[in-house]
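Okay, so here's just one chain, in structure tokens, the form predicted alone.
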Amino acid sequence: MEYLLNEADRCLKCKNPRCKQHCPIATPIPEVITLFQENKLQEAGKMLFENNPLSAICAIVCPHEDQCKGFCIKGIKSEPVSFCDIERFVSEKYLEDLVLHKAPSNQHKIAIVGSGPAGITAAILLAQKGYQITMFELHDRIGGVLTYGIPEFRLPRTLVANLEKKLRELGVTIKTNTIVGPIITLDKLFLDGYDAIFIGTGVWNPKTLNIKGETLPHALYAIDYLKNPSSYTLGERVCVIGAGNVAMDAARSAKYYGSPNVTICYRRGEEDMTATKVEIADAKEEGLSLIYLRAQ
């Protein structure tokens, strides 16, 4: 705590932000460090959450260094202020504790399709106006890439089930394991009385090399390794190719579960990594090799 008060103090405060200008989502953070610094957590917790449902999340996984961070004013003589270390406990402690009351119903029906960030924070808004919600997942669990794309030591899994918790409290319906396209078209759900349909499925497919031997046996895409990473035996030697913040989970993945040998080949140099700083210190910490200029 006094390591976030500390963080706090050191905000300037500027009367034109470059730090909320340069969030996607304009969070309001110097309003919400005031609110910190005169202990309101309740009242900065509720206006982080109703700025963004998923601030809890985005503390954790947003590249901080190219948005509020990057562009602290305080960064470019000494260390830039770190706000989301703030977002993160004053988020975290804020859904713990929230309580959400459903509005009355205005009679709605909306199918949300897909259960990641996009889908959860449609459905968290959209209820909350009296919407009848249900989401449809693919998967056993809701969450999309929370769940299934970044690994649990970087994203504590108790946040996407706080998030179920609160979903359920406001009267939203998820159907897991249900895709929609194949047997439940579009079409039957509109048949079915639903008024609109939301659509957020995310990007699943690998981005590909093109190379000699991505079909073999023990060539793997880290998009599809990250679903379940404890179901895969990699071997002695793993090398991950890339270097942004998917290759970075995906090779710490393997030496959390069980590798000891694990190497990311790059073809440019660290300054041209595009992974966070803070994932590239960890990796290296964890003893991963970094090979540089290297390229097919």
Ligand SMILES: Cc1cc2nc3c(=O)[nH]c(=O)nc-3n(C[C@H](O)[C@H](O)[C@H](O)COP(=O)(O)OP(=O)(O)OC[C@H]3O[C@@H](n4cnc5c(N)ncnc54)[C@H](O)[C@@H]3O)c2cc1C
Given for the second form:
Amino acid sequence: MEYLLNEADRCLKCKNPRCKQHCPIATPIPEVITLFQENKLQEAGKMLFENNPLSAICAIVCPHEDQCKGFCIKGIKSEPVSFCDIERFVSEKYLEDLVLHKAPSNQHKIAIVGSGPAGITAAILLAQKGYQITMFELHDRIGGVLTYGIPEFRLPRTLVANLEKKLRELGVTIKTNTIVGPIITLDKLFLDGYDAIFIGTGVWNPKTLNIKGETLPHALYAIDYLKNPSSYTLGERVCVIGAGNVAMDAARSAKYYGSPNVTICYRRGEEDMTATKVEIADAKEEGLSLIYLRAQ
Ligand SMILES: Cc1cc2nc3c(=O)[nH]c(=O)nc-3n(C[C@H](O)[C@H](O)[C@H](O)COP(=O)(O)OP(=O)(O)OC[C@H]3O[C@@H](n4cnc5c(N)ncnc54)[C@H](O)[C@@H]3O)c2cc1C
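Could you switch over to the form predicted in complex with the named molecule, since the one displayed so far is the form predicted alone?
Up next: the whole complex, starting with the chain shown before.
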């Protein structure tokens, strides 16, 4: 708590806050920091949740160094203010204590296809306006990449579980293990009285290398592997090709689930790596090797 208050006190409350301007959802950062300093945690949490119901998650997984933190004026001469740590503290507590109630119905039905961050956000916002929401999800759990992509050591699953609780409190019906498309078509949804359909199905195709060997038994696409890393036995030596955040997640997961020698192989130099600095630092700290300027 002392660290967080110190961070808050370092904020200059800029007239034109670049942190807020460079946040894709314009999080009211200076206002939240002021409430935090005044110990108005509930109000700060409410402000964050109303601006972004997934605030507790964004506080952890957003690429802050390219957004709020990267544009903090303090960062020009010293360390930028780490608002994300304040946001995480405030939003996790707020989400834990929050009890939502079903809004009076406006008699309109909406189908939401996909329960990733997009689907969850749409469901919360629309249910609060009185829409009757049914969420269709092809997996057995909601969350999309938050559940079947980002490793648990980076994003605690309790956060998605809490959001699911909020959805249910708002009266959202969640139909898991249900794919929309082949059998349940959009026409069928309209036939069943949905006034609108929100499609938030994400992108689940891997970015392929297009080289020989991609179909071999020991070659995996990160996006498939990360769905359930514990179900694989990768062996002693693992090579991860690429240097973005997904590659870091795959490499760190391989190490976490028992492969002792994990190497990240990248065709360009370290300065070109697209993963965030935090992820690269974590990967190095965990003993992963990196090979640069190597291509097929
Ligand atoms: C490994 C990995 C790590 C990432 N890390 C970060 C990060 O640290 N920070 C960051 O900002 N972004 C990160 N991203 C990107 C981020 O996760 C995505 O931008 C985000 O998840 C997109 O949200 P979405 O709701 O649109 O889609 P998704 O999260 O993909 O969710 C889509 C949902 O729709 C469901 N679905 C798909 N088709 C159907 C269908 N026909 N019927 C029913 N349901 C269907 C899927 O099962 C899924 O649950 C990462 C992505 C990956 C793959």
